[in-house]
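Single chain ahead, written as structure tokens, the form predicted alone.
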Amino acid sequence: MPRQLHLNAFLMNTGHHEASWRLPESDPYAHVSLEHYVDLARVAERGTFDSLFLADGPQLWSNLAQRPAGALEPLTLLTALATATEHIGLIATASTSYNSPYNLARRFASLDIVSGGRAGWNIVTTAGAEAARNFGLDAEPAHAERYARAAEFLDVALKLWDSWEDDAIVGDKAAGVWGDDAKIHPARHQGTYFSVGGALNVPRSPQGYPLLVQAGSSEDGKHFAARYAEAVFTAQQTIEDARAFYADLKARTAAAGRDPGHLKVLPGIVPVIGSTEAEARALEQTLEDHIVYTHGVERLESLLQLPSGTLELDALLPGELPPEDAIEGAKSRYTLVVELARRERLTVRQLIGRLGGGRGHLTLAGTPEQVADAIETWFTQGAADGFNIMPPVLPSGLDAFVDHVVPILRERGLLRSEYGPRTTLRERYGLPRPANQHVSPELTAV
């Protein structure tokens, strides 16, 4: 069968772009509202998407007056999705630095065995101060303890996942035996930052465990990809710069010792669409027109770690700024956007206007044809297996790619027309289910 597109769709609120919750089409109150979600997932199915994915971070995001801030816990959001749909893969952003692997390792595998087998973990190391301060700590730890620490943290949830062996449930009434404890397995783990003993209370779920996903792309974030990850979700502004990462990091998930086709490569890209490119680059100026542009400055102060007052809207970044290693938060993105303003020459106002779609990820303003041609390049050029797509406002911006890019997509036999016979989340993404490392080879091939 010939390669085909793996697509995630990113829900965001009310969109990716920072004013998207001015326009009048949208719901100042969709971050809380179950029904807005429930319509999105629907559209996404309907779309044939692998996958639907929510981020989050343990801290009150931005503030009140920018944008609609908070969100609902993604791992609930996502349990009441799984009983309003039947397909699409069900992903949640949880961290690794202020989560404990027992209770995160019982959450994924209930939400896997509620959706039936369709359960994504977002494993992030979370950055910044504020989210620290809100576990008892006066600052954020460093960037390489923090993926250390998700590298145990990982290790143990594996441990627990297969803490039950699959048929360790026997249900013999006669006999009066409900499972067998020779095939429970506790965790007897020790290590640097945990100590967990027992064994999972939740059998063993449908996939073994979730699909893991990554988002970092610092050198840390790769060495943990290259280890761990099933798909990564990366931000690239060019073409060029996707295909290095591409060849890079599945080189280091076959230096790894792993298949690299066990690893998707997901960009982010904001698709601005238009029945005509006018229309798409109107609706773009419209959306940059709505920006607070303080509120901008305030964002980028912050990624940069200048000091408040140092940007003015109408000059180019400082010459003298903050080396990537003097950065204990978000050094990918930190990178990307310097990278970014510096390569295009852009003013603070102008680089604020082409982060408020997306953060960084690639804004395509379009024709549906347009935005159908660049996913088709970068897909069979090297640089993606993939796409997260971020539409920038919902429910128009998400409606309008599976009403006119995904039929073009399908016509060009990049994307399914239906979900078919498989199953899972892993199945979609062509992964295997993982064997129970307390099961020999040889027992897992009878």
The other form holds:
2 protein chains.
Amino acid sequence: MPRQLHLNAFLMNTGHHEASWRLPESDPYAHVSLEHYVDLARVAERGTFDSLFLADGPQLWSNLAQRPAGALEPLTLLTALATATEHIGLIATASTSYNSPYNLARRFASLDIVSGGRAGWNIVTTAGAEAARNFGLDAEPAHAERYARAAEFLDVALKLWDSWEDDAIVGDKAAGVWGDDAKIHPARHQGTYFSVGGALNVPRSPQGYPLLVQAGSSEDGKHFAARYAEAVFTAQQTIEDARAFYADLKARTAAAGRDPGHLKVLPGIVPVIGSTEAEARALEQTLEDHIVYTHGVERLESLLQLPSGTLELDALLPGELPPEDAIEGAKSRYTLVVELARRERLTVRQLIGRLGGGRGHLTLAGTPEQVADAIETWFTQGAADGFNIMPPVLPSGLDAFVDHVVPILRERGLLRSEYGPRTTLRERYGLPRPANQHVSPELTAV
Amino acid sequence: MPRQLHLNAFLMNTGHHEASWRLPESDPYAHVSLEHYVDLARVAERGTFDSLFLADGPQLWSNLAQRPAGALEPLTLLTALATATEHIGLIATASTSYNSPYNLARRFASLDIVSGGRAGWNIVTTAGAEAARNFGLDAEPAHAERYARAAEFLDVALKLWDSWEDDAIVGDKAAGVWGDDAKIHPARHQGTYFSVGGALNVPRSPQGYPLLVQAGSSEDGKHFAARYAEAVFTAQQTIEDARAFYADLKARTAAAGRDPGHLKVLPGIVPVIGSTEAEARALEQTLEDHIVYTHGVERLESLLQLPSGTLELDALLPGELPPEDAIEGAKSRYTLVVELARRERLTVRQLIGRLGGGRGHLTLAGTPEQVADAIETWFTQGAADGFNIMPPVLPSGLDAFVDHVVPILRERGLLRSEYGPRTTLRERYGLPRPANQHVSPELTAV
Ligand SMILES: Cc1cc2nc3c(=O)[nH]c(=O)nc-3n(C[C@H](O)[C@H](O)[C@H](O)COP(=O)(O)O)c2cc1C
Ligand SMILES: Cc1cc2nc3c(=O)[nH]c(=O)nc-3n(C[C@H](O)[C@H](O)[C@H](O)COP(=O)(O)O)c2cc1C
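Can I get the form predicted in complex with another copy of the chain as well, since the one above is the form predicted alone?
Starting with the chain above, the whole complex follows.
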């Protein structure tokens, strides 16, 4: 069997295109509709995806006029989806900056148990002052500090997830002995950001712990990923950049003493699918026509940390922009956007059109064959272990992908045709179940 | 129609009796089995209960040898149960001492949306040093401080739940206006324990906010309940004590400027049901026979804050015990246990037997008629608005209650025979949907 592609469905409201909610078919309440997400999860499962994924941030984004804002809390929504699906992995975003390790480790272990080992955690450090101000801070913690806290957070969470050995429950009714206290290992963690004394109050879960996913592309982000991540989401505009990123991350993973095969790289793609190329372009155009450009300007100014009113719609970006070093928010996204605009000499209007679909992710507009070809090329030429599929419109874009691209990928032997027996998310991604650090310290993945 | 009884099913592992896990029928993994809880939830729904409830604390209790420890995180489990049920309310315990208001308010709003308005929150301040040490503290915060933080936590949560007006989503596709920013009200809270700037990142939920439940019986606890709670769980051993508690809490609620009918008092009862009284006593005896008394002594010493080794199994409690004032943990439970032992001149062994079933809640052992009679008496004589049903063994004890006691209560016109149309948890308890403080400040419940 040839190497298998991994597919993740990135679900978001009415779709990844910022104007998708304005299409006639779209439900303005989709973002809080369980039914909407149940339908999407089932379509993804029909397409034998490895997993589905929900982004998140603990703040109300932007202003409400522009587009759907707010969302169901991801772990809550994924728990409901766990009961509506059987095989697909369930990856929730949660912030290391604005959670405590004890509560979050417990919640992921609980989802992992309830879903039969299908939980994943997209670990984010959360950029932005709005989030900080919801948690008692005046301003966003510095980028490096956020990643330092994230690393300690993971160390604590791993201690907690390993605090019960797998066979700690004895259940000896005759002797009146329910569990073996020798198999419980309190965290006893005293660090810079956290002090956590006890063992977790839930047994070790089917996967040991959730699949660890990460999406930071800055230096700090890649360093973190190499150490902890099992799957990495990334936004890449060209195959050259994607190959360089891929090679870099695999090398860093090896350098961190891990098997580079145990970290899967998944670039995001926005598939805009038509039965002809012209049809795909027309759909793209329809979406662009629905963009409200004044909103786009505001958001771009915010990303580039420029004063409001700096950008002109039909001009290029200003020649002088701050270096990535000066950005405390999403560093790598900043660089990607600036490079895209410079490389293709895009006006602000054109740049907003390009970002409207995928906020920096690659748009692939074309026929199912063209999309499948691009996927195969990236996959076989060292740019990806799989993809984060970000349909511009939901549910129609996911339907189109599953009905028209998936069969081609299956025909080419790149994607499973059925799930087979139930298994864990980590097994779907071809990863081993992690050993418990208290049982086989030498085998511990991290 | 006569006044209607409210019933809440307090679900816990293999049952409330500490020895229930040792019975042949019990599953030692019940506490982490979704199927076990789905079955229980469906039985409770068959019995047209108003709600079900999960207790919780963010620490691993006691030692593992004694009895099942750890549990699925309640909001996670209740989300899964929301998809398996249609009518029953879902009350999760969460701590104000070890959560941040932004995250917790979001999670309850999300459960409320996903369940169609069936979420409830049992607000606890969490006694004990073990929990404190999982969240960066060396010791448990003082009782009064925990309640002061709880009050501010509620004020912030209420601001967040009201931060979206009900009609903030406009969905005007033609104009490209999704929401009305004038209907968003950032929390802008700066207090002693919390500072929270923004609006919640989820729209106002079907109930406005979850049903607010509380279970503190100390002075601070009752003060808090009078101000915020819509339902109160309580442990009462005699109808006289229960009536005094009921009258006191209703008076306090009126004094706080609220309608005392908008706070429902639900004492806990442990129904031990047999087709004859002798059969019920025999079941009680079987359970007592499975108690491991050395464990009971350890737990009693811990509750009474006595050095290990102080208590003797066949002696009375020591004559000198600290006053409730000196207790920083669960004050009211302490007093209840000491008074029970003194009133009935129980030896330590007898006291442990009595506490084994309900940890201080009233055990009603008898025929279905006897249990129904006691329920009716308490309900009609000013001691209760309903009950927190705590079966000693699960699922059998809940089955017995639903199959044998519920029909009698229905016959007597005290309990609905069917749910009727889907409705919110708050409506089940006969409570109004709270007004949004930003729309009708004069109508706000709290
Ligand atoms: C596909 C993808 C999904 C992401 N989802 C989230 C998210 O849900 N929440 C969040 O705060 N950041 C999210 N990020 C941002 C990353 O976590 C990270 O902050 C960003 O890529 C910038 O990386 P850096 O901080 O290392 O520069 C996402 C990034 C990518 C590529
Ligand atoms: C039926 C019932 C359920 C309770 N559940 C919890 C719980 O899940 N977690 C918790 O920390 N405390 C729980 N408590 C304890 C109360 O929140 C409270 O701490 C206790 O009754 C002592 O009250 P006081 O602190 O006001 O004296 C419960 C109490 C009762 C009566």
